[in-house]
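Take a look at this single chain, the form predicted on its own, given in structure tokens.
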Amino acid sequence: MSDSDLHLENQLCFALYRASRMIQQVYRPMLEELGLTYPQYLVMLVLWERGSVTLKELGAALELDSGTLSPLIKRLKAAGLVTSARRVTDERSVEIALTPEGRALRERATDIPHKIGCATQMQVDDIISLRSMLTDLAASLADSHTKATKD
């Protein structure tokens, strides 16, 4: 181990850490202009693409718990961008929908996506390169942090 391993220019997590910060940032005027923070951004992205799912669902693809999601939902109920119920057949479950305002928004999101690529200042390929190997990066430290608490 030498000095420079622990210098937080050359962690990882600290790369990681600033590239999520600052992609934030970019986002935040594009989503303030519909009304949305990051997260309730991600919910909506979801919806966008499945109609409808249940709270359960909307956490596993977002890996976040119902606690964190229970207020996202909340807000963007008061929005009027979603709605949710009780599922009829399964009284455990709640589905969360768009409601035809949220199903609204998404034609002003559509642009979002191009000028996050144009901000990050990279070609396509290499945009989908590195979507890519973060994927792999978060499978491959989720299986870590699996085997290590299995020990």
Second form
There are 2 protein chains.
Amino acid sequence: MSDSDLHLENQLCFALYRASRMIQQVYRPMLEELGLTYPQYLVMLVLWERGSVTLKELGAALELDSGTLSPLIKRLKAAGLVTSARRVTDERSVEIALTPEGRALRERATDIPHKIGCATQMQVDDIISLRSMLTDLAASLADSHTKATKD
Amino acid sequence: MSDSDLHLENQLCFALYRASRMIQQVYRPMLEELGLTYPQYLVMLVLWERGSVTLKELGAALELDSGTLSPLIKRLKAAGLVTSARRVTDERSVEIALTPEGRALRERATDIPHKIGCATQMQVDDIISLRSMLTDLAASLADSHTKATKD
DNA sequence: GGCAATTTAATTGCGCACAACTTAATTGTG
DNA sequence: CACAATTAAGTTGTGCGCAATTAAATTGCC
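Alongside the form predicted on its own that was just displayed, please also present the structure of the form predicted together with the DNA.
Zooming out: every chain and molecule, the one shown earlier first.
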């Protein structure tokens, strides 16, 4: 183990941290036009795909818990983009659904992926390859983490 | 532009967001033993490398502003790991330096990079390659962002 | 059927990130 | 030298992330 192992620029974690924050900076002005924050946009992506989901399903898709999602959904409700209601078959669950306004917002988001693609200055194949490596990495890390914490 | 462009799992941004948060989860229990949060650890990495830096230099290294760093440094001071003082040659700048305790903490962090490496379940060369791609991506995104916002 | 264990959300508290603003010191220019 | 422009930190306010706790509904087991 060399000394350079503790240098900032040699850390994979810092490269991830920086790239993740930087891409959110690129999204910010585009999402601002839609009145969304970045995590709110991710929630809308799930809803545009599935129409309606429970908070638990949303949490599974985004790997976020109710501590993050409950207040976020409250803000999306206040913005008139979603509704939420307890399920009649199981009152523990909350079903989140799109309002017509929430569904309509999708049209104003369709050009965002292309704009982001341009900003990366990468070939489509390279983006797909990088995305795949990151997904595999996340899975490996989740694996190590659950093993380490014995749950 | 296909419909699938707006699917969560197809987004590079989400893969980054998830991997970045996941790796921080793996760091968390290790850093907890040192009494550090993840961003505090990044600050300590810079200080272990350079000994002392101004807040501005720290911000340049981590791409964080005083709004994030000022309160973070206040907490590291309270923990007895760093000192901070206005520069005599330029009272606008604040010099952050390690205390002996802060310097000593490095010894307890030396095995972290290896543990993280194991958790990734990746070959060293692949980690280096991925890190390099992320660094390049961050640079491209920063480039697009500064061009788009004209500064 | 009764009740303990489990499941699902919501709440609380803390520490980032980041935009916007304020304050104070320094630099540059006429 | 005066003073406008710039630079560096700090402050304020908002919205995450995440751990820990609480509350309520459901499930499972006797």
